[in-house]
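The chain below stands alone and is given as structure tokens, in the form predicted on its own.
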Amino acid sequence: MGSTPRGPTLGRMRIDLHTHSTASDGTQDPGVLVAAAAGAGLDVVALTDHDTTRGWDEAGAAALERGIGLVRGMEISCQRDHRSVHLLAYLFDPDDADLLGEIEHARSSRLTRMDRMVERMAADGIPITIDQVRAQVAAGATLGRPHLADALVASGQVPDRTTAFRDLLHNESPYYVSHYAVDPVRAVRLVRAAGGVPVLAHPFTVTRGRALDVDVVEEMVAAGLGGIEVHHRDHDAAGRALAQDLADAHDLIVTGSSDYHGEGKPNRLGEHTTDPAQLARIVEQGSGSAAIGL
């Protein structure tokens, strides 16, 4: 299905393939995010909200209006051995029943998990309520830790999201509660079956706890992994080198991106970008939905 024929063809373009809107845990509506991407000098942006495609229509309309390319995507929350793994999925069929089933299971699990995290904080003397957290969530958005972080900021407990995650919400925190998440190998297979292109997000981060084991990446490759996010602010030089080595060894698509969430996080649109030739591989492989403006 590839793309809709509009706008410039791939060539010398600035491409950011990892951003979030209010459809999940970003602070800008999908259309505002796309406008901001155009204003930042990007030629192509991907909307990859956590476990939802709710922002696709609004982002698509804004992309057509602004003359910027849009890659429809999603970031799937996965887990292996109590370690979070994030999988970016591009150009898949948003109505695929098997993929939707896993996403809805994860979304439901997040709701009960947040109640328990708030209860743990309250028991430890941190004055936060579930109603304060829900007040930070846009209608229909996927509830997640960033919304708890925003509630902590709003109540004056911490100055910003970054501090909230560093001090209170990281995976080793006494307040952390896990939620259901699909195994990353199964997620790769589900994305491929839905006509999409699975790309492993920031696997060797130095800021989010224990880095992903290479053996797991190899399993994902065998299941059909299409690419790996090499250029990301959470990768140090060693992490980038390891990701690039895996890409070279398995002929994986190499991406770079901002992981932009809007206000509250330091990530900036276009701070890392993807080579147009790599995006062309995604567009060529994706058959479940169309990119806009490419």
Given for the second form:
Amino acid sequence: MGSTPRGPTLGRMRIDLHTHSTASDGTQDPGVLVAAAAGAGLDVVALTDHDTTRGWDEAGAAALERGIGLVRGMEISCQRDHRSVHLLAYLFDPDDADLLGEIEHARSSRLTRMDRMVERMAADGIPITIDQVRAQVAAGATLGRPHLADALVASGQVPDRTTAFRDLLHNESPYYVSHYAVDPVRAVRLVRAAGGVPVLAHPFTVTRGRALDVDVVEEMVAAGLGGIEVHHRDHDAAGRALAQDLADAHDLIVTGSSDYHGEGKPNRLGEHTTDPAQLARIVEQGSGSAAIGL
Ligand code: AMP
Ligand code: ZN
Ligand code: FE
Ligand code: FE
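Right, the form predicted on its own is done, so what does the form predicted together with ligand AMP look like?
So here's everything in the complex, that chain up top.
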């Protein structure tokens, strides 16, 4: 287990740096996900569950068993001006108290937020209970809207998560309730302080309401942002170009990834990938935890 990628194979490595398991709202257990990544021909995968590192150990064991590289990560839900911002964090110290404090705050706020979403739906005649939602969540996992979607699927009210989000759970829905989330600039600072590498996730997504202000990205850069996810299915050509321009202007690490959620989303492992030289920059900057098998 070294700290830099293998030189001779660098050019051929296939790297996917954004995936979700049952530790949050993916549908595969961390070990199964890592096996699926190996099966899909990936050389390196990052596990980036929402607001939790609880999948790291299982994923690490699976990565060693399968002979695939694992970058331990997390996707932090952030909020600025009622707008959601997602920050990927890689190779940070999972026991950092300040970062843990923010994550725990968000995770507990997600519980009360879900109660309120279920209450709103029930009051409007949609028959769903919090127990039905909880039945969809692995013990200790970060609770999210996809679990509510799964409960609606299980009770036969919608065919799949995509339909649930389109008709009932999207950000402008009357049933939508936000939860506490850290400011993105503070999150960047916390990730750096924990020895990690902060990478802005899908900043210019066309599928989730208003896109992020470039001003906010520049504030994040000033606070220590390390990279930006350029290649992602939720970016159109203009969004990708804007993200690449920001990367060029500020010498940011450029990543590409699938944002795989197992069967919960159409995203497939390796549908977008990260250049090995860009991964090398992440590994070089990350000092809070080690990459496995690199
Ligand atoms: P939350 O963090 O609880 O607000 O839920 C956000 C999560 O919902 C994100 O991780 C997305 O992956 C997921 N999500 C957003 N839109 C969709 C969709 N159309 N289909 C499936 N999952 C979605
Ligand atoms: Zn998700
Ligand atoms: Fe995201
Ligand atoms: Fe994600």
